[in-house]
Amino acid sequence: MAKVASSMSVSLDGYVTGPNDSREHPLGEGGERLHRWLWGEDHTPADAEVIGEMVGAAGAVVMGRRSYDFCEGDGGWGDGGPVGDTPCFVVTHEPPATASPVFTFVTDGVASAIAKAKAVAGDDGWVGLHGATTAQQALAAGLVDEVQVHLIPVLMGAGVRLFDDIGGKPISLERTRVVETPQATHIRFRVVRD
């Protein structure tokens, strides 16, 4: 079965958005500076393989209506999805009258979402976790096998925080990777069953 992960980037002290995020400034105010390992010009290979690694796997995605709000259309992917053509289940209490193929609408909760993208991810595949909202969701719910973090050596001082509500109560990791760049050390850890 597809196994699920949350891959994302966040500045030191715990944030994955700058101030004041928006439709118009998806990542908040300087929160581009969390994802110039991802596409900036100091992009190394050991960036680009943890990229390939990410998208490679991804069989589907699940995310949050705010991210697909800020990010559809013209304001952001165009016709696909964060990860281009890959399906993306967003999840939302009332889907929007029109949508891309990619996008399927699911209004029971974080759990369903999530099966339905193990489905289509089918075994070898893995379930990309998209917005810190889903993130905190799926962790609290126990539905998380792999927690990525790709730390960004920046304070940003306000913006959404990763792991802000993750249901009161610890959730063990076993750090299986690390890979330094100058622009991000990227942090691979599975999560502990108790």
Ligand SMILES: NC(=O)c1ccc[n+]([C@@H]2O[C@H](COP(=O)([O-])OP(=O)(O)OC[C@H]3O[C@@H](n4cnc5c(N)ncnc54)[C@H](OP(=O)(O)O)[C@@H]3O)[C@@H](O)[C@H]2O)c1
The other form holds:
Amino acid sequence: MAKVASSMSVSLDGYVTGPNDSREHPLGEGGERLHRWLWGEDHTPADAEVIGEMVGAAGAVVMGRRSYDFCEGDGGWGDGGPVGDTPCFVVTHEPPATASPVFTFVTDGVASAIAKAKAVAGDDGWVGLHGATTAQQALAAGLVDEVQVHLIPVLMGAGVRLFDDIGGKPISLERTRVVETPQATHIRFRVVRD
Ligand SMILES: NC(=O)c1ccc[n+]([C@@H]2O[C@H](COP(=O)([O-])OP(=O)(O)OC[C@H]3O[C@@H](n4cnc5c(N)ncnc54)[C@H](OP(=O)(O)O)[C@@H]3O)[C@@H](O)[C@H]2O)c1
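Condition change, the form predicted on its own to the form predicted together with the ligand:
Starting with the chain above, the whole complex follows.
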């Protein structure tokens, strides 16, 4: 059965965006700093290896509607999704009218989106979670196997918080790997289920 990983770039003070995220500024104002390791001039071979590993493992993606709205199409992912033509399941209360070969809109919640994503990801594939609210709901529901943080040496000060509401009780993690580069500390944690 496919596993589920939340994987996002986060500032030292816990933000996945700067302030005022929008279609014009998908990572908020000043938030592009968070993804410099992905495509900036300081991107290193070790960062590239982390990206290659994530892309190679991706069998499906689950994301929230805000992540979709700010990044789909021109100026964002272009014709595909965050991982090319890998299927993406978008949780939303109201699907857009447009049809897409990559995106499926899911209106009955995060657990349903994850189930649909797992069904297409294949036994060895991973389902990647994008969007803070969406990842938090999955964590609170006990549906996440791994938390990957790409910790960026910046204090963002404001924006969307990664772990704002995880259901009001502690979630134990076991750190399984750390890759350090000048732009990011890439940390993988296994979610420990009691
Ligand atoms: N730093 C990184 O690596 C990284 C990665 C991914 C995304 N981001 C950024 O993070 C921001 C988005 O995160 P976010 O937490 O604000 O939003 P999000 O999780 O992407 O989307 C939240 C939206 O999804 C819909 N939704 C969520 N749960 C739902 C449910 N159970 N049932 C139905 N619909 C549901 C709702 O939209 P509707 O009510 O409108 O349908 C909700 O407002 C964006 O700025 C994005 O660019 C950063």
